[in-house]
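A single chain comes next, written as structure tokens; it is the form predicted alone.
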Amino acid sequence: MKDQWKWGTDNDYWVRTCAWSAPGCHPVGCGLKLHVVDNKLVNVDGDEEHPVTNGRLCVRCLTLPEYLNHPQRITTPLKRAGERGENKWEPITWDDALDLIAEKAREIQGKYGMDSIVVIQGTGRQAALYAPPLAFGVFRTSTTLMGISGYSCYGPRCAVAEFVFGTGYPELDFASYFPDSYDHPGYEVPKYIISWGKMPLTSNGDGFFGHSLIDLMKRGSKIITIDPRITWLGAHADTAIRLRPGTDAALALAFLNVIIDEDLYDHDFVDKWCYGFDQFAERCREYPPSRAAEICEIPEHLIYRVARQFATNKPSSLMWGLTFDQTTTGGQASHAALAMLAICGYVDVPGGVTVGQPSTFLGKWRVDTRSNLAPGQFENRLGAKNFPAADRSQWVCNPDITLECLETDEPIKLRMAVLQSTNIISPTNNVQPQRWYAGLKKMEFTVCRDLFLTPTAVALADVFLPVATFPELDGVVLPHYGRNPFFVAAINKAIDNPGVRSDIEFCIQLGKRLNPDAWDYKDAVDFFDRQLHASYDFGFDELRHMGVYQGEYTYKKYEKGLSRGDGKPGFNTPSGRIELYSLLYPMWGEDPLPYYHEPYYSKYSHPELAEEYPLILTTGGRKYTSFHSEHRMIASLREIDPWAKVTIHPADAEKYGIQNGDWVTIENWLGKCQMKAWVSEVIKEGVVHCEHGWWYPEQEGAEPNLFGVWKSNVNLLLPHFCVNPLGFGSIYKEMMCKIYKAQGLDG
């Protein structure tokens, strides 16, 4: 990277920076050059010197000026002027807002206890790093979470990786650790890459730069996709398997059956570094390809084809997506998918998966903020006793238990909410949004931090605090939230907007009022400077000029004693090896070996419902034009995607009298929503895919309409409960429904 991060004149200049939220995005850290004239963002270019993204940007970054300068964007704190839901507000100063929040926090915690304040964060954003410290270090409450049922976004995969591998997040090796990228002499291009239940080009999930797959395809990598839909990547894949939603565990075990039965696995790696192979092999023999083909509703020969391609072309790799978090036996599918990587010898080798150890940068500080809690407070947070496996791996409260607590006031009374970059009543990530809406209506005081007045803000907030976009803040982006940090990169402030605050600025300024001993930082730059110096030999000013810092990466750390805290060879698990047979799971009432169960709701598990609700409902696919429920007010992006859309196979469309572009109702016994039909063979017959995150900022914002939040809200059709003994998983991708023509958006 160039040493220069800002150049030009006082009123017309460029700033080199790296992207994170806001606007919403995962911590990919894409490189940008921002052109600012008279303190206004006028143009965005990609930074061709960024070592990973090389100047390539998605449409959301390219429309950044439209987002920042949007007339509906809120850039000053607001206080509710009428009743909740009336959408009436009056401006207040930041000092008055923070003083009011501090006063209410003391009052409510004095009446109901420290844990009566709940901090709820959105997914993927910077708030993911700073919401738990806000709870622990500022409010000194243990009640913090993301509202998604069963923690079903990234967390379950991280937990299974911790239990089975004893590592941070295993990610496809796309040469992201090396300044010379694919030309690094120690790097090897993967022969095959399985993209399983993931849309890496559109999601850029959690730190992976999706377009890297295109780079690897140009260099010879062949793609295998496993998904009920044919995505763009699937259309360009060597093999695309369209399985029945929710049957991923059966398919993974069948792949393993072939690899083991045909002796295609890496004997040396298994003998030295895997635990429980014999028991594991016996379990896999219960899933021959013929059985899995019937369960998954796919041709049997594809199972043999993919298993052989993956195991006999070294190195190959695998990417796992939300299907492993959002299905009945997704955790078991995760265990099996990791086992595929392990027995083929693709762990921590060039072109396999990297397993970078979690970073101490910000990590130690985040852990240390828990010291602000009283003894036993963290251990007794909501859901910790119900799901001890999740308690071991997750810092936060169980979302399903928290929802029930909101409704029943048991075991504690929640009376104040702080909503951190989450539009919780939209169909973004939480199921049963009408129940969250009713539960949060009971709060005596609610703070909402966002950029626009969302349905959640209008319905629930007493105070609205505007969040800074990344061009308006100084910060740091860390891929995979530090669980596999390819680099650490600077977010450099380009625009001075005194009316907004970043997540860490909010923590510092409110922390000085409520818990000053824990927040002795002058500002965000001081905070990041001290945190960087604690982990590296440089501070924030040096990182500004570097732009992106890539540390050294060592392959096969398990051979060198670099994967365990005690410095011994092996993995950081009870056995010291990758646990094909888990020694931890029996402690929590779980089978030590992976298995498949039929989806909780399906034509087989609930045949009595199948006649009325014959279709499989799946949701959660990503779009280039939005990050969950954000960007709905950006005109150029809405021109590309103007309405919520449901994808339906032509055979199903003909059966139900639906044509392309028709308004339709998707319905089951829990609820219904309206979307426009897209009739296409990309979807598996018998399955419909509903887009999520839809609301309509152009509509009336006051209740009862709330910007049309209930009209295309697919989460109204999804149930609330955990489906796995570990406490993970839900059924976002395997529900039942029916579909029929509607008159319009209103039904």
The other form holds:
Amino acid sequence: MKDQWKWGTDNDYWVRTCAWSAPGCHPVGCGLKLHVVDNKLVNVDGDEEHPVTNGRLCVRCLTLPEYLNHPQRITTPLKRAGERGENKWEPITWDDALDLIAEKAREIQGKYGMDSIVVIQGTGRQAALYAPPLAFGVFRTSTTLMGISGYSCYGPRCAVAEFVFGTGYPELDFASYFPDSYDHPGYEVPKYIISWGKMPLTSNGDGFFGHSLIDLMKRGSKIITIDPRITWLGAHADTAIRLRPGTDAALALAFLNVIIDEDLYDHDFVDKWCYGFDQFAERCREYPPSRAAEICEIPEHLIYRVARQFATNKPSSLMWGLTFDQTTTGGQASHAALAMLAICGYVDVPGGVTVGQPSTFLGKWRVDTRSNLAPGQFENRLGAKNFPAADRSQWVCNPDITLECLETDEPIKLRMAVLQSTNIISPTNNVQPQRWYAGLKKMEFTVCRDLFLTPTAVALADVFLPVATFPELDGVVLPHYGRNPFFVAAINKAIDNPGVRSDIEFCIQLGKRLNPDAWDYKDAVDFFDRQLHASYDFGFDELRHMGVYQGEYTYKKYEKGLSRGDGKPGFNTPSGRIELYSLLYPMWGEDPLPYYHEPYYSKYSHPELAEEYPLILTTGGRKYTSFHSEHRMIASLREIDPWAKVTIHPADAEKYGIQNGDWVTIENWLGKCQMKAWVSEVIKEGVVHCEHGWWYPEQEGAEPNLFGVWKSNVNLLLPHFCVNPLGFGSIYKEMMCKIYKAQGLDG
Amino acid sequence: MTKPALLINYEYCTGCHSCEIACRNEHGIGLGKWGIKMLEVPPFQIDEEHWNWDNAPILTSLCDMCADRIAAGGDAACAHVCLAQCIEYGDFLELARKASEMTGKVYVISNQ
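Form predicted alone done, so how does the form predicted in complex with the partner chain look?
Next comes the full complex, and the chain you just saw is listed first.
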């Protein structure tokens, strides 16, 4: 990349930057060139020099000018003027807002204890990195979480990777560590890539640049998708397996059954680097393809074919998606999917999966912020004692227990909430949004940080603080939040907007008021400069000039003593090997081997409900035009996706008298919502897929409408606390429902 | 040069709409109008194992083949950002020759 990151005149210039929220997205770090005239963003273009994205941009970055300059965007702190929910506000200065928050925090924590403040974060945005330090380092509360049942976004997969592999996140090797990309000497294009319960093209999950899959397809990779739906990728796949939602663990165990039974696995790797193979093989024998075919409702021959293709074409790889976090035995499916990679010898090899180093840039600082807590505070955070596996692997409070705490005031009455980039009452990450709404209504004081007045802000906030977009901030982007960082890249401020603050600026400025010893940073640049110097031989200004810094990647670290803290060969697990048989799980009351059981709610586990609610409800498929609950006010994007959409198979549509484009009510015993029908063969018969994240910024914002947040709110239909002994698992992908024709959005 | 054109390797067009928005940005085109517009053949099943799902960008009268960008040594706005890198700007006949040697779904398109 060029050394130059800014060019032009004082009033008309371009800035090179790498994208990471706001607006929300995963830390992918796509390369952009921002055109600024008179301190206003007028255009964007892709940065062709970026080593991964090469100029490519999705519509969310391409509509940045519309987003930044949107008339509904809030760019000054607001204080509630009327009652909560009236959507009446008065502007206040940043100093007054921060003083007010500090005063309230001191008062409430002085009376009720440090943990009476809860910090709740959203997903994807920079809050994912900086919300825990905000809680621990600024408010010195241990009560912090993302409000998602079963921690079921990314955290459980990371936990299983930590328990089974002893590594960071295993990601498809797409040559992203190398400046010369796919041409890097020694890199190999995967022969087969299984995309499982994931939509990489639209989701760009956790930092994987989705369309890298197209690069690999052009270079010969064949795709296998496993999903109840045919996605675009599935339609272009070598094989697309449309399984019954929630049965992934059974399918994974059947693949392993074939691979082991037909002796297709990598004996050398298994002998040297895997633990518990014999017991593991015994378990897999319980899942012959005939059994899995019946459970998953798929053709049996596909199981044989995919297992053979995957095991005998070296290297192949596997991408495991959100489904693994959001199903009842998704954690077991994760264990089994990782075992597929392991016994075929695809771990930490070219064209298999890369695995992150145990500790990375910013990781130590984030852990160190816990030292601001009093002794015992972190260890006793909500739910830590109930789920020791989650306690060990997640930094946060148990989300299901926190919801119940909000309702019952046990074991602690929470008094103040800080909502960091979370629109928690919209159907985003949380289930039971009306219960979170009621629980958070009880707060004495609530701060909401976002870019627009969301339904959550209107319903709950006393103070609203505007968050900076990434063209308005200096920062860094780290793919996989540091758990498999292909690079570290600079986010360069292009626009000076004194009305907004980035997450780290908010931490520093509020930190100076509440806990100054931990926040002696002058500003964001000073913070990142010092953090970078602690890990690398360069600082923030050098990173600006480099644009993207790609370190070196060493394959087969387990052979070289680079995967464990003690420098010995092997993996960072209790046995020192990949644990096909987990030595940790029995400590936590979990089976040491993967298994399948029925979803919490299915026609087999609850036959008494199946007559009334015969359809399987699955949620959360991704679109190009939005990130969770964001972007609904961006006219160019709403033009493409105007309404919430439910996908229904033609046979089901006929059965229930529904035509393509009809409004439909989706309902079960917990709640109902309305969406527009897309009648298509892409969905497995008997399954309906509902989009998430919908609210309607064009509608009345005040209570009770709250921008129509309850109308297409599919999370009203989802129960909480459907977790396994580790505290993980949930039902976002596998609930029960019925459908019928509606008159419109209002039912 | 015979005339400027785009080669669309629509085997790989994933339907991301980036070409549409990049074109609007470049040419100041408002809502409800397009310089390039992606058309979709909705997905349908061919047989037990095979599916068809095509997206095909088409040029309107508002496309000027990015004359200014090309003159400045750049490439077409749509091709530049295309997530699947399935749009290539060039000379119609040269692109047609190239397309004739490619396998899969491909077309060359111009509005000039």
